[in-house]
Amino acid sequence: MNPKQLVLDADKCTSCLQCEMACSLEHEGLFNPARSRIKVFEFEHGKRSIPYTCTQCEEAWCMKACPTDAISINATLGTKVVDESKCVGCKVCTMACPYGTINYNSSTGKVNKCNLCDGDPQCVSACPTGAITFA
């Protein structure tokens, strides 16, 4: 299986944060970039911006590290998804992820990560420059 994934083009990113706003609205029900599952990192004092989120890596260290098996693979999309009913908020997965793309949500006491919005990633449609595509 060769699932679709987010393709992030740093050369097109303007750091408008529309992707973060769309993500937080989709998953948290409010515009709050701090709660987004995609982040825009700025380098060189804002001269370069890079959108970044879970790469759904094949190794899935987060999934392997989870002591409660709360992270599994969505068979249709190939995404690694968090089952909040199994997550105990221990944060072991956050330490296991070498990319820092799985985060603890203090309001829920659980972790969250990109799940590609179940196949319709909102960050893609929100990006005005095409810096984020789903291919």
The other form holds:
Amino acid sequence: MNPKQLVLDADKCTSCLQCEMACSLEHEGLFNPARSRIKVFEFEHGKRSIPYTCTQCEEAWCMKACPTDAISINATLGTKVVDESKCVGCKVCTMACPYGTINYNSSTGKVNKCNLCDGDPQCVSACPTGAITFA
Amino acid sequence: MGWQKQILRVNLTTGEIKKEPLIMDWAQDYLGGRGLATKYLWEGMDPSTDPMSPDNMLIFATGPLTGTMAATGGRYTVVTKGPLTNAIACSNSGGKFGAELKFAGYDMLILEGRSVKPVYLVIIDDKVELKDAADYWGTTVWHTEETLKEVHKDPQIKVASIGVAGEQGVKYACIVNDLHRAAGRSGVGAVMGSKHLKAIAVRGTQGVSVDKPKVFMQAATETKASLEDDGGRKSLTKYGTNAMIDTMNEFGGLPTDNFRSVQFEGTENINPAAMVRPNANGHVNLITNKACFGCTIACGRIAHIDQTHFSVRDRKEYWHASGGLEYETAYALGPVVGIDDIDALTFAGYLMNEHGMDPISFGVTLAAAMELYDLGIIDKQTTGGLDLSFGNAEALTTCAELTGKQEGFGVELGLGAKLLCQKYGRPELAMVVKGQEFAGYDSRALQGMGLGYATSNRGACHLKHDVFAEDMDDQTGAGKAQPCKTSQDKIAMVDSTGACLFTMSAWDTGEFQLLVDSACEGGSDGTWDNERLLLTGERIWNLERRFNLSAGLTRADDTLPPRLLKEPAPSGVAEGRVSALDTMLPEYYSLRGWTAEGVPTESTLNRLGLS
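Return one more block: the form predicted together with its partner chain, after the form predicted alone shown previously.
To see the whole picture, the full complex is given below, headed by that same chain.
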């Protein structure tokens, strides 16, 4: 059986950013959408609000591009996980990722990406409209 | 914690930019937002200051819950002395601007002085600069906001700006953020214009911490759940605030034709059902609903205009989606001017946001002009050829644009209803309190609302008290003073937390105690208890009152227009009634611990720590 995935339904998103706050609280210890791994993009005066994050894609170009082998696969969850002790902040992965969902954090000098909160994604429980589910 | 403990003070005369520590003693007494900004205004400025002079202070204030996961924790308040009322102005807004200001590291932004030439302020975390706004002066809010994001190469920058209305001192110009959210009332945009400040662009990446994260998250989760289950919340999400239009129309509290009537036969064409009903062309007005920062209600409406409608037929630039009808825009661009053309209302609403004007004050000013026209006091010669008959949708959209651009008859409409009616010798036709136009509730049908209007520190306002349940139950003035006073205090507190008052259909002070206690430094179980929260609200209300008294307002300003005091409601549940303000007001003063002249007594001031 395939591991569970985040399912993002843009039609239900109201752009409240509860997901971004839950994500930053989980990974950074404070409310800081600028450091969230999940992002909501708004278009045309709010006509569309689209939540987006790493799809944990099978190709995993971030992992293949990494010169220090800092990114590995979690076999249970299927997530691509950054080992901060190995990451040297070269940003090659951020260029290799076709989706722009692995990002450099200037305050730590490392890259960040979604790791599905080790199987309990906080954005899912924070979302008030069911736009983000885990199935 | 909860607070960033830092404020930003910018003197536009000298160009000096200062970061100051937040005065924590004041934060403990006034929380943040509306209350804390009022304290800074009171301490920093002579209340008799001319609102349009450089000496007026313009304060943007967040609260301890702004930028947190507390549901609706994204609000900021603009506090200043307002040119519409010559009283304290306090205008609350959502969107994402307030949270971004806090993420940049500031609880509050204080603007003083007046720049020689137009400028805008850029805040990128601790880097703060004033920049030349020559390229933006004379342009719209939408142009300014979109261009600033491009120029600064960051779509995540949040912008609060004014349009030409604010630049040229329209009495009810507002400050618009995130394209269609606004610090809407009392002319705060005109104060920004008087300072030659076009816009504030902010990007914050510092984040916000709370004092006790685990306790806070438990409180945030619990209170979010109670809000989710609430019937009022469900209605706001599904229908938006415009659900009120059917209720008010049936009740007979929907001001129509400048308050000559209290029911509007065209309601079914502009109500929530009309917003989702395909028109003859198959066009549906409403696209989706939209949240402000952190908001799990999402009452905002995103709509679009039928491209074949006269207002936009030849104007492709308005074919995009934007903020749609809320109850107050629907009322003020609809019934009160006798218009039921949903596309005209939606377009006029766009123009209010694009040019930075308060739709309530604009609509009620246009309604006054329409009554003057109907009575033959002004004619086409005065209006520049416009037919200002009640119900004329083309007059609405044309006047909205003329006022936004300050051209033609729009210059007179920019005066507000009070000065316009004074100019033509009929001051009694201005439906205002303290110079500020009424929201969409008639004081003859909703007696407690009338008392709230009369005593609101920023002039006629429906958002500073909540006597709605009592008003629906009983159409007399009896028993309205107490809930009016209590709800005024409670809302003053809520406006100071950084959360939205629409949470109050589900939350009471207990919920705020849980959130504020765990978010704020110095809070622990029960520190911010019911009594302290309400006392804080009462302190804020009384400090606002003192500001107004010192500014020269008196008991005589706590009144309603003669139409509501002498002309009986023509239909509805209150048919035959007038406002009972004369009996409610003395009872209210007494409950407040004020003299018969409406002045807080020494013992009241002592009790609130305001001596």
